[in-house]
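Form predicted on its own, single chain, as structure tokens, below.
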Amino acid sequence: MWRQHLYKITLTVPLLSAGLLLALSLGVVKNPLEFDWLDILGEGVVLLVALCWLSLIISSRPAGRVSEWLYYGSLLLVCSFFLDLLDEFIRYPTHIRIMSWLESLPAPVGMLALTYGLVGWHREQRIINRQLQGRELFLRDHRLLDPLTQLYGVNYLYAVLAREMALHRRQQQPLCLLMLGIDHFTAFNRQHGTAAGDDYLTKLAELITSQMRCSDVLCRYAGDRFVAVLANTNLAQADIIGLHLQQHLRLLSAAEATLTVTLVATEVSQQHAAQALQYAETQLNAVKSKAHAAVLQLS
């Protein structure tokens, strides 16, 4: 997961180094006899905890808007606590206030940003929890779950899609499918091994799940394909959901370099679930073929 945050990691060290250089250029190092070791211990532990928060975010969160708020909020706290710790070692002239401002201002801004990110994280978790509860309430047969991604499998997809199509015909509510396919996934497995492929599938499933609405049902349709059933959603709304998801998928694909994901939204107007899925798959293959032809023309 940390590979998605490489640019953030490269930002942290130069930022703290710049703070240290600025402090040394404006102040003078105190005599060791002046050090207050109790204050140093307390402020050092606070800084260490903030750095642990930063590490946990980088190691456990996929790239995205919520992760950005969490990371930059924690980074501002780290900067504030770092400068606060430097005060124990460096004395500044009384007429220079810039270090006091730099020490004080980032902390409240960082707390606000971190709180906003935690609210977003809470919302994501509520969506995931609802989907987990829905699995338990709708069907308790574990054979309907994909063992790798823990998403619904193809049998569950057919059952849910048939149910939603029946509601669609009775109540005249719009119904759409969002199908995603991983490009050149077989070649990726041959080059990097199935373990790397399984790891990518797991991360991809987690990312898609975190961006879906609580009413959406996400399933693993095939080895390299996923389908989301979007109830009470018209094609224009499904396209917007697809564009939003595509932005997050680019961040995930950037970490793997050789993998990209193609997705297509289709409106369900067929009589049977198999027909609707076949149509969505045909549209996905057409988009992939068009993209492949465009690449060949450029080369």
Given for the second form:
Amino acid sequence: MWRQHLYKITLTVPLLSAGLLLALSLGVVKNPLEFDWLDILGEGVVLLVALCWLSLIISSRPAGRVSEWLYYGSLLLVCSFFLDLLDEFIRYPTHIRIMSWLESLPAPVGMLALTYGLVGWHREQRIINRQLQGRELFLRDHRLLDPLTQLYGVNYLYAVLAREMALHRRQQQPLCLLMLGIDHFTAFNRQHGTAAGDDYLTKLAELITSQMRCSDVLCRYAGDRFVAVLANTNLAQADIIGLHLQQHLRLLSAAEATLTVTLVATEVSQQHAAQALQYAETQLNAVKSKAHAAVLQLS
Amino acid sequence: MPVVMFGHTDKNILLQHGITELLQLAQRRGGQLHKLLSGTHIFEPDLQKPLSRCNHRDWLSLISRCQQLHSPELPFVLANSILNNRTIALSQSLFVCANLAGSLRQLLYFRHQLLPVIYPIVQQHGNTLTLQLKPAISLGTQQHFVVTLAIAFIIQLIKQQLGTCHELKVQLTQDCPAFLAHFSGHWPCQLSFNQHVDAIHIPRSLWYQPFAGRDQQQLSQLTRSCYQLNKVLPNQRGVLEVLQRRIRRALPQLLSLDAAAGALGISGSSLKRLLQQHNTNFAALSDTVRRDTARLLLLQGQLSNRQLAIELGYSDEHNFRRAFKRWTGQVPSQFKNLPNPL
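Moving from the form predicted on its own, what structure would you give for the form predicted in complex with its partner chain?
What follows is the entire complex, opening with the chain shown before.
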């Protein structure tokens, strides 16, 4: 990410060295006995923290309007804190006021710029939240994400499901689970390699999230299984959603072979999230083994 | 002839036997190659060479970096891709064996080519074959990953070849994870956590079911390539494995540190230092061996406590009972009646 901000980084160094040169040409270096070490420590830490913000912004934000505001705001803060630290080492003649202005003016301007940037960030985040619909509900914790499909994993599913179950029970609304398993995924992996398998999983996750309503959330349950929590949905509606997904998934082909997917919709009436998921899993297994038995009979 | 042993710094893992796969899996899960490899002695060009190797320290640090990706499916998928890798002669030869027994025998004989850091203790009681998996060198926090990898490899083999694995039983030393979905999704068999040993129990009914793809000619061809690979990857054993096997063989006599060191051709203090590197000491190793042996002998169920004490080199049965209680928290008679005793 930081490569997008190269010119911004190169700006920092001359700016700070210009400040240093100006300070050295105007003032004289203090005698080491006059240094107030406690002040130096306090102002040094403040400067370090501001530098830390600067580097975090550079390393985590893509280039753009909001990033510029955030960056230049923090840069002004850094300049101000840097000059503040310098005057602990350098004494200026009393008639020269420019250094004290340079010290105190950039800080409020930088703060304002930073605040404006944060407002922009807030707006941006609202848009991104809408973008994340179908992948995220009320909780955000990046450690629970499945790194392959970028969906949330099973821990997240449990947390969300427990909350939704309590809410739906109180409002007496129906809540459904849609469990989805890929048929013969191990055989597919074996034949085409895990790279193809991983690729298919990623595509599948993308496709399903694009077809979900904004109140639903899709999680990766385990391996080749996904679970969607369908809020305010009864079993008949969930079945329709399942059929709709099934039709769309036919379009998704992977490495010369078309994988099929088994979908099971269950209505949640259990007390605990674990029981509900277990029930859905047994239903899915039953459907799968029935299909398997039918294939065996045909052959 | 002194035994050929390996420790953490010996280069006897072939990059093509699992490491390139691990790196690819990690990269698809958001890991960056240069970050995964930084600090190890593996360089990107090595990954393309067919015979480049790495040492165990590097391998373990790679695993610990991959664990930081928070992808619990990693050991399962890795086992799958090693098993089905067409360039690994050993993996391919497992599919053309006559049956599971032959396949496991082949795996046991050439295991140093795939996973030298785990060694099995094979035991048979009743209608079950038990593979107890133990670390051959100290594996640190990566032990659970490596053990899961080994068990996933065997289960995947059985699932693919025989189409069933419901009758298997798996015991793991690790704590029960909060959510079992990953384990139960990949291993639809009986699972127990927080156990004393890592083991997999295979019922006798599966051993001699003929494999569909059995092919004697192909097997001997692939076995020949395995033998050829032995020139690059000689059959070496981990330090802990060699020592534990020696201690076990010496029972009921207790092998002393100096005797063990003499058998390995090093001095007693060198052995002490060596064991320190593996975060253990000779007394602890010797205790572990007696514990494991006591459990196995108890399971076979014919020996009295007195006989067991003699077999294990205790002066009398009271001492044995006390030691056993220290190991398991139970006296031998209680232990025998547990449903899942190992």
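What we label the rigid core is the largest C-alpha set whose atoms superpose within 1.5 Å from one form to the other. Numbering follows the first chain given and starts at 1. Remember, it's a predicted structure, so these values are computed and weren't measured experimentally.
Core-aligned C-alpha movement of A238 between the two forms, 2 Å or more: No, shifts by less than 2 Å.
Threshold 2 Å Cα movement between the two forms for A265, core superposed: No, the C-alpha moves less than 2 Å.
S100 C-alpha moves between the two forms by 2 Å or more, core aligned: Shift of 2 Å or more: yes.
Rigid core superposed, the C-alpha shift at L112 between the two forms in Å: C-alpha shift for L112: 46.3 Å.
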